[in-house]
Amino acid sequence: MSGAIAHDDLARDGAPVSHRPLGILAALPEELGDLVDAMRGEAGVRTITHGRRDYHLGTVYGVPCVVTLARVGKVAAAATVSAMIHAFDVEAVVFTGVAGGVGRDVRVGDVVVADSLMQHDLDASPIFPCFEVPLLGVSRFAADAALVAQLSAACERFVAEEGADLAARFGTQTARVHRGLILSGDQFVASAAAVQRLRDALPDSLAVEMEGAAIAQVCYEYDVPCAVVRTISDTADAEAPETFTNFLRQIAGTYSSGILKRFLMGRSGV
């Protein structure tokens, strides 16, 4: 590609070997836990700063990684997974952070994977249908089937070998595993009657977040396989912000480096 880092080889057999780096993304810093840490602690960092944002590449549990903050919003997080496509020509994409939750058997400290993402607030009617992006023909984005096994399963085992302990630290319930759709737009949601707006228009809505839709849109306009994982932080209610800033501060970072360490090394087979 163009303009991109080159990251392929020829194997001795003569066939080509992917060298091509993971996208990993989150909104803020505490939501990327101390994957860059532990990226410096493994092999070393190399940072290139392209559109206002740090880019740090390297190898973290085994796997070639491209680590950066996509920052808030949809056109943060499509602007910041465009370059990873193009500048670094990442293999695959997962954006990881914190949501709130909407469906009513998510609970603060779940975790939701992606199976599907939408804009809740993309509405171009009578024109085209609500909820359709124009000239896609499509309004639920699939996340990648892989992908999201993987995150699954590494969600799995960081519930089930850290889930009590920080259950009692945190004092919030045992995390319990969803899959199912997750919601974007640009708006932090954060009253009971904004939730319900939501449950009565897409009922198999798990959580609502600000970047995911617009990341899964461009991966797929891209061909890119990609996957969303979020801790719940609030129940996007009239305390959203309040508990969303505990959980911020407190927890995120927590669940994402537990989440993620054991996701890369699934991949890596460490």
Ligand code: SAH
Given for the second form:
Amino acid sequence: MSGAIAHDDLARDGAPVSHRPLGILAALPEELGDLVDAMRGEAGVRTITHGRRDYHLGTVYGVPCVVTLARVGKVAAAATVSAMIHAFDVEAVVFTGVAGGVGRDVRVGDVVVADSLMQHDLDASPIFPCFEVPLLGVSRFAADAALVAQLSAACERFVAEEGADLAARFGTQTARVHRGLILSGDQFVASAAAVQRLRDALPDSLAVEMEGAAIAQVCYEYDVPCAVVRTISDTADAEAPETFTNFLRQIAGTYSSGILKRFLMGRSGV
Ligand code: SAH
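What about the form predicted together with the named molecule, after the form predicted on its own?
Now the full complex is given, and it begins with the chain already shown.
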């Protein structure tokens, strides 16, 4: 593939207008919800395979988007978002999915919008400070403030409108929306001792997952705004493998669909 695949259009006066698409990613298919179906129902989907990923191009709720699955882990996420930037010229990136709860008042069914992200398993000390990305001098990557505000508003609306139903369906308490630090690393965290180590090292962390900070680092290096929203599927303890699997199968898609619908409608003004 050569060059970027742009979503070009013609304005009414005939002047070319470039609609740079929004990149939307998740690790696993359940975490994308109905996004690709929604795209299919709108103006159709063009699918391009690149680097073993299928990139779906079209519009969702009126917003030009490229949607794909990054798969699991930091390398997979970094490679995918890099392709989104270079091959599809995205103007911004949003990552959606599930995560383990780390903050003491973060419960299964809650939603966390990252205001910053860091790699909890990155440690090149004593050469560089623990958690700092060597030669970049950054350990916490900030999410884009405007995207964070729009995503948080979408999450609040989603929880207000559908939270009670969801809590009844999955047997959780009514969901709350948190905003703060999300940790990423190449481990599925599944023990009380491991959660405690994360809390001790990074007391303000709310959630742990395996992709977000990698996305944030690549976006930082290319000056592309990004944001990450995660629904809490488990509390990263010994029950996590089972809770995560059930949550993913039963309800993760409903969260992603509901949050992204409100977020995209807000962007397009629909
Ligand atoms: N075998 C699983 C692998 C998923 S790993 C499968 O393919 O179904 C867990 C995924 O959910 C990762 O993408 C990660 O970002 C997120 N996640 C949810 N709970 C997590 C936890 N406790 N620790 C780390 N990542 C978690």
